[in-house]
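First, one chain by itself: the form predicted alone, in structure tokens.
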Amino acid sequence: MSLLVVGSVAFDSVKTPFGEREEILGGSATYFSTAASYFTDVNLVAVVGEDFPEHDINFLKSRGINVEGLERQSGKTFRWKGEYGFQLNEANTLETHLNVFETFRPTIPQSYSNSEVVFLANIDPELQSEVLRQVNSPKIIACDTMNFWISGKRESLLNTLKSVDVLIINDGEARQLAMEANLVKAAGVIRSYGPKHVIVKRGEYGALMFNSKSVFAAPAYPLENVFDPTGAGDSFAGGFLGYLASTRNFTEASMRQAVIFGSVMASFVVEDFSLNRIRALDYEEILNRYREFKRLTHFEDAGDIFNR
């Protein structure tokens, strides 16, 4: 089943208390469609710049990521600069220069038009809507977003929602959305703006979906070495709707499991800076630590304890 991603490919610079690395690749539609290409084919919509190498481009080639939607721009790729500190939660954006990127309009080549899984990284609502306008009948629409556009385009951002099967957010944007403090709350909120699945990222907590029948919760895989959060969401999201679109399976049971192999991509991710951790991973590693992550979380049945 096709997959289709609209985001940014970027480079980024990035400090936390384990490192640091100056202009390495970054860019939700890279995190997202690297860590997607280990279950489907992935077709990607980004624009990069004239500084933007070849090297890059073949690495995305040899994931199997189709790039006929990558974009050559007149001028500088996207680029942003951020530091971690030790919670390494959340990000001090220090720098941000759009670039090309401040200027893309996402054209949706006709080959990609029946993509069947799209993902709506984080961009714009208004553009993510346009995309929405060039696919035809997907099974399956997933999205992003930001506190930037929650404050700053909330009425496009709920335009978009309504057509929306899945957003995949983390706690605080949750909360911010649905202007409700608890979380089980401000997921009821937001379903009723459309989405019939509910995703929050909850970082180094793990993650929680909600849907009208559930809420299923799952761990975060517990790592003793995590040099980089940058682009973990986006490769959960990977993971999640590449598992999706590998079985054609969008029933319940399939999605729990879907939500565990982003669990196992974030995971991987934060091990090293940028994507050098997820470049060439061994398809048992993504096995052996998805079963891994289903150990951490099964116990037995206590039976009736009461009436001992």
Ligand code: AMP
Given for the second form:
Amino acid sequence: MSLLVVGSVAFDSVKTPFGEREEILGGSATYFSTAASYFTDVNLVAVVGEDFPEHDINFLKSRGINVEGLERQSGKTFRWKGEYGFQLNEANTLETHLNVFETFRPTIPQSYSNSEVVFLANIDPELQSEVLRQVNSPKIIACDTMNFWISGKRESLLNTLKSVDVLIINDGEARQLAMEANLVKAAGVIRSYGPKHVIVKRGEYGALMFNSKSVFAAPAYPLENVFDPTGAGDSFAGGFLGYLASTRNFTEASMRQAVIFGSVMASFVVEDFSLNRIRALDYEEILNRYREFKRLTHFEDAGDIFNR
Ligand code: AMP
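One more: the block was the form predicted alone; return the form predicted together with this ligand.
Zooming out: every chain and molecule, the one shown earlier first.
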């Protein structure tokens, strides 16, 4: 099943307590499509400027990502600058330069229009809606957003959410969007906006998936070395939707497995700056970490402990 993603391709400047990097490859769609490329075919829609190097496009192609929808426009590529404190859970955005994104209107190539799974990565919610007008009834539409759009374009975002099946969002943003401090209540409020499933990413504390019937909790992988959390959310979404697209199965059981594959991909990406750790994973590494997640959360039933 093919997977369409629309989002940013960017140069990031990132400072964490463990180091600093300037103008490294980033962007929501870049992280998403690289993570998803281990599971399924990915159709990428984004825009870059004249300054975007051919070798980065070749990297995306080398992962089998379809870049027919990656436009090059005159001007500079989107740039984001952020820093993280010792509490690595949330980035503090220092600069956002939309550059070519300011005038970008996504055009979905004809060859992409039947994509059955769609991910609206973190971009202007008006552009997200424009994408949905161009696709032919996908089986599942998922979406991400961030504080920048929740406060800046709330009405457009609420409009996009009416058509979304799964919202993948971090905890701070979920609280901000729902205007509700309690996460369980916040997920309920967000579901009333449209999405049937709400996945709340909680950084080093894992992720929660809410729907009308159940809540599923996944831990984060207990890593000793976390260098740069940038891209964890998008790589999570890439693993999650990549797995769902590859199995063509959207049952509760499959969605739970997808949450773990999302967590696996996020756990790899934070081990290094930019996409360095997920450029060339092997399938065995991915599967081994999936199995470690299973062991991490396995415990036996308590049986008849109080009747012995
Ligand atoms: P995350 O997975 O949430 O850590 O997202 C990281 C990526 O989001 C970075 O590589 C940034 O380039 C990108 N990003 C940050 N701000 C924005 C924005 N306002 N619009 C689109 N992409 C953004």
